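One chain is shown next in structure tokens, namely the form predicted alone.
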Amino acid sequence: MDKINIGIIGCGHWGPNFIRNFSQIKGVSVKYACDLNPDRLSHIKGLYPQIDTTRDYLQILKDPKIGAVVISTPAVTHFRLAKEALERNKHVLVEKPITSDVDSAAKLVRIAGRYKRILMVGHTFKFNSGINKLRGLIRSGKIGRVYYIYSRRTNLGPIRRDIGAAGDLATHDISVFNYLLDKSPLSVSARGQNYLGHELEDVSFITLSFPGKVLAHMHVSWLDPKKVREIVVVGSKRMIIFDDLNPDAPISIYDKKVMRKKFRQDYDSFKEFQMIIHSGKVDTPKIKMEEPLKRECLHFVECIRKDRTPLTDGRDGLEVLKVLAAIQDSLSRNGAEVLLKE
């Protein structure tokens, strides 16, 4: 088997991470790290001194012994990086979202096709055993059909300056969504607001409408008293909740629905159809949770080893890209609703 040789572009908040985890992987060596910052640099080298570090990404690129590049860099960042890298035949893993616009997340789409290389982006929910448990159970019927799905995602800073509250977390639950559902949203409503003086906005609410009636709605902030990471799913047959903050139970599944009874004669002055509420046990399904962004991690290395598409494929990224798009156009015009094609 030979051996994976991998550089890491950009040292912050998830490079570290990335660089412990393919660290950790059978037949996978990082061999480079890269940060503009030199204080990250040597962080990096204290702790993993067989590393080489550098502030010119282009060493990476140019080695090459070099098979794969990570890419966990501003979203500005993404679209010229990874051309880059695709071009000099890397494979590449690049943070969420894909681009910071629809037309070059396409653009990298077709490189990475004309190179016959793997693009794969970070949409690293899709890696949560929770979050598959929870597909599982949507796909099964077990919950019946899916009236309506809601997130929170929410916490006190941090503060970003490249991207705002939409961008960097209403990302995950568009993957989420999509992904738990196999569609994409037709329509999207979405209104924030900047409460803390810059340009980009610290909260949204976000509304989704997806086919067959389902709708979908998400709160993402960053100026929050409490971190709250939770989807909640309202079937016909059950109710579930997911939350992300509770590794001992993460899912929660509840035996609640309002059913219809028919009464055998009409009456002049009550409906034929009376609602009965049912509220029964909640069950907590025992879940072996693993870290998802080294499921992650252990994923692209499959793909590249295999040559598989990956769950989180460019044209995955670029989906999920478009539903942002759309509810960054609706931010900017206060809310209105923004189409989608199917």
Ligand SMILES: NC(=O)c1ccc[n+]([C@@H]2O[C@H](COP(=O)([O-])OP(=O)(O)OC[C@H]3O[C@@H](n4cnc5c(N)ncnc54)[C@H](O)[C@@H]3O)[C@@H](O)[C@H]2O)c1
Contents of the next structure:
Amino acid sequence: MDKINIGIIGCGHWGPNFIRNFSQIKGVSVKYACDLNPDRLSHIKGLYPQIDTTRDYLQILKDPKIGAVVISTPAVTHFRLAKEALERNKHVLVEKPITSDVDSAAKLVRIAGRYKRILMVGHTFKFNSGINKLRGLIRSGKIGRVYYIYSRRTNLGPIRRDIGAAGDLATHDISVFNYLLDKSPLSVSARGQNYLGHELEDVSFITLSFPGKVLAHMHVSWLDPKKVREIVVVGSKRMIIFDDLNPDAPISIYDKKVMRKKFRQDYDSFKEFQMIIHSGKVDTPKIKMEEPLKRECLHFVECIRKDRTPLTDGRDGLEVLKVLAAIQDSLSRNGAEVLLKE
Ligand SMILES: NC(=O)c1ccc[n+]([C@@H]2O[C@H](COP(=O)([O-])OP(=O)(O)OC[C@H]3O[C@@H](n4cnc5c(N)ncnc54)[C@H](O)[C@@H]3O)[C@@H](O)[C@H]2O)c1
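Got the form predicted alone; could you also share the form predicted in complex with the ligand?
Whole complex next, starting from this chain.
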């Protein structure tokens, strides 16, 4: 088994998590860590003396021994870095969102195809055991027909300057909703506001319509008193809450529903319905939780070794970005409904 040599570009808040995870994978060697900020590089050198550090990403891309790179820099830089890496025959794992606009994301997908390289996007939640359990429950029919779904992703910070709260946070929820429902939305409508004195919004309230009358909503904010990472799915037979901040019991299945029963008003016809509320027990299934990023890194390596299409490939990243672009369009037009499909 040939060793895969990896370079990590971007060692800010998130990049070191890639270094840690890839360093623990058999047959993988993290050769380089790159950042423009020398302080970040000294930090990495202190933790991993064997890794070469550089401020110049081209040093990594020019090294023929490097087979793959991870791009964990701000979104505005993703396209240029990923394009150059693919064109130098490196497999690429780029953080979300894949790029900052739909055209460049589509270009990246084409370039990856032309160079026959793996292009994977860091939609981490698809590697989250709780989300996979939730998806399994929906697909099994256990919760009945999905009526509606909503998420809350709030906290005080971290505040970004390169993208707004929707671009940063809702990207996760779009990826998760598409994955849970196996569909992408038909339309979106979003309102947001910037309070902290920059151009992009700090909070957004986003409504999405999915096929089959499934209504969805996302509340994202980095200006909120409480850290919440929650998804609620309301179905005709059961209701589920996914709480990413509760690793011991991330999924709670509520045996709750409203039944419509016809009731006989006279002997010849059924005219009225009676709403009967059923409230049973709450089930918290045991879920073997593993760090989602570890599973994501292992998946990237497996796709390289076996020449497989990643679960979160460039096309998947592009689909998410199309929804995000529609959200941003709606935000700029005060909540106007933006259609994604006829
Ligand atoms: N999947 C997840 O759960 C998750 C979580 C956090 C962040 N992210 C994503 O990871 C990416 C990075 O986020 P972050 O929070 O670490 O940001 P950050 O600002 O903390 O770090 C980014 C780093 O990239 C460096 N950088 C910028 N341009 C560079 C270049 N040309 N060459 C080398 N280094 C460069 C900066 O100096 C900085 O240290 C973003 O795309 C973000 O959306 C994903």
